Amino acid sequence: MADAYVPTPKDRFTFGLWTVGNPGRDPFGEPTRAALSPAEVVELLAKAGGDSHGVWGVNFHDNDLVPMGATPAEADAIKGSFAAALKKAKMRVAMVTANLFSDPAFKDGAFTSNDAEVRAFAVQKCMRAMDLGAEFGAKVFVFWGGREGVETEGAKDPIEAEQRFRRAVDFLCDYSIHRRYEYRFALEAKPNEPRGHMYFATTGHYLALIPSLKHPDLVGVNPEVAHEHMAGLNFTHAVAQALAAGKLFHVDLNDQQFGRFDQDFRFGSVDPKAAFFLVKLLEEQGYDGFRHFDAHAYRTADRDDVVEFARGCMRTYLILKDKAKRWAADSTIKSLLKQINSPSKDLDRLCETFTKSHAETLLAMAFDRAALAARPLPYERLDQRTMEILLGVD
């Protein structure tokens, strides 16, 4: 029997050089695996994707590909071997980003730093990352402000910090237009790590910022499962808000237990029900962007197990995609949803479009509150049937 969960390029699955290439280092321990070159990462993902070439592409931070301080000759050699590996594996680059958080120069932030020279360096570094990404055909530029925040509120004026951030994004949008790169910028939120108090801690913060930018049409968001879950937030709701605003430009898939450090576990491995509703939303809303697995294999994994990790991310997504179709087609689910929902086009029209007549009609209506309160809402049964579908019970 053919395996129904084999990925193909149509699934638009991508990984980062820093994900499968992670050597097993964590905040408390040294690497447990040998470092991989960019070309070796591509080869590993080609193995994970199998004969179907199921991995669409590989993404990178600027210095994941070309280390800081590399000579032009060294940079050309690295890019050459990476390009050759991509061609052989039939992969491409979908997204590029700049590392503005690791280097000590960014100890107080990048775009929001109090030091004008650091801010200028950060913008320059992004411009060069955009140039590098454009060489490989990237059309999405992600920005995660890993050091944009404070430990003590006296350090920065938060309004001025936001203005600095806004000016930097505006500048980079203009640079993209000037160079005809056609980038779409995706802003990535994260609460309370690694700074004590992060600016733009949630996806909603960025969605509120975007309309104030010079080129709001070029800027969207890149929500990440772990970043919202680590603060106890509902990631599916964040993605729904971004979709409704037309601003889901990219999405980072992994998993995370609440209250832990940023774990970046294999997609769906911690909370499969939450992952199910996320996949259901993306698929039913027709999201046509990349599904990027920003996750790391366990520190205990060897190279073969890293391949299994990458396969597992893709396989779980496809299994949950299939489960979403079964959920929508299930007769019990259909019956419950029909019972739960009480539609009325007339009432919706009355409440959603203001006219003087609609207002007067609404004010004159009498509602039976006891009857409204008595209507059954069998959510327990709905949730149990959802669990049964997830667990494979017919």
Ligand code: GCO
Second form
Amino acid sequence: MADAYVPTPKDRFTFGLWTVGNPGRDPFGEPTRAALSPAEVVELLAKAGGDSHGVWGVNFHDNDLVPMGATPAEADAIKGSFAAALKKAKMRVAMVTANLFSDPAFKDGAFTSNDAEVRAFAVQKCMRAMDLGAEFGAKVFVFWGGREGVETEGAKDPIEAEQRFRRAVDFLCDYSIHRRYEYRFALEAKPNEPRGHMYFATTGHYLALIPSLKHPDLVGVNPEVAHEHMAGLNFTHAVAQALAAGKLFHVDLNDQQFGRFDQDFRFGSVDPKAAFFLVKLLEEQGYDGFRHFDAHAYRTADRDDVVEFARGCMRTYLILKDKAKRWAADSTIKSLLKQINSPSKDLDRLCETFTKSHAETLLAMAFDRAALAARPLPYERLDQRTMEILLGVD
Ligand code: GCO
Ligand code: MN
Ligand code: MN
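To complete the pair, please output the form predicted in complex with D-gluconic acid (GCO); the form predicted on its own was given just before.
Entire complex below, previous chain first.
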């Protein structure tokens, strides 16, 4: 039987240079894998994507591609071999971002630093990252404020920090317009790590910020599974709110135990049921953006196992997509969905638009609370059937 879970470019799967290229360093130990050049990362992803060229593209931070301090000649050589590897592998660049967290100059943040010179340097670095991404055709620019935050609250005025952040984003939107880059900017939230407390801790915080920006139409969000789970939140709900607002410009897929350090595990590997409802939402809503796996292999993995890791991210997504179709077509699920929904067009009409007469009708209505409370909601059956579909029981 042909394998039904083979990725193709239509799936819009992407990986970052820093994801499969992660050498396995952690705060307690040195790298366990050799560093890969950008061209080697492309080769590894081509292997994971297989004959169907299943990986659409590769994303990068400015310095994943061109290290800080590279001479113009060195930069040209790196860009040349990366471009050649992309062409050979039939891959493209979907998203670019700026590393505003590794260099010690950003020890107290970038856009929200207390030092005006650091803030200016951060904006300049983003402009250059935008120039670099545009050379490779990137159309999405992610802002992840790795150091935008505090350990001690006295360090920064949080309202001023928000204004600094807003001014930087406004400036960079104008720069993109000026250069005709056509970037869409995606803001990525995280509650903590590496800072003790990071500004804009959740996707919801960013959704609230966006309408106050100078170019709200250009700015959306890049929610990440791990980051909402670190905050103990339901990721699918965050994504749903972003989708409903037309703001899901990008998504970072990985997995994460609640209450742990940032783990960046293979997609679906911790909570496959949560991953299932996420994939179901993305697919049923027709999300047409990139599905970016911002994850890395276990520190124990060697290079072959990293390929398995990348394949696994895509394969699990496709398996869950198939499960979502089975779930929707399942006769037990269908009849349960009918049972748990009690629609009434008349009542919706009455409550959706305020008129004096609607208000009077509603005020005069008598509700039978006991009858309402007695209506069955067989959610145990619904969840068990969901589990059986996920576990492959027909
Ligand atoms: C993290 C973040 C990053 C960002 C990346 C792009 O927790 O380290 O998820 O991987 O997504 O820097 O901006
Ligand atoms: Mn992350
Ligand atoms: Mn991320």
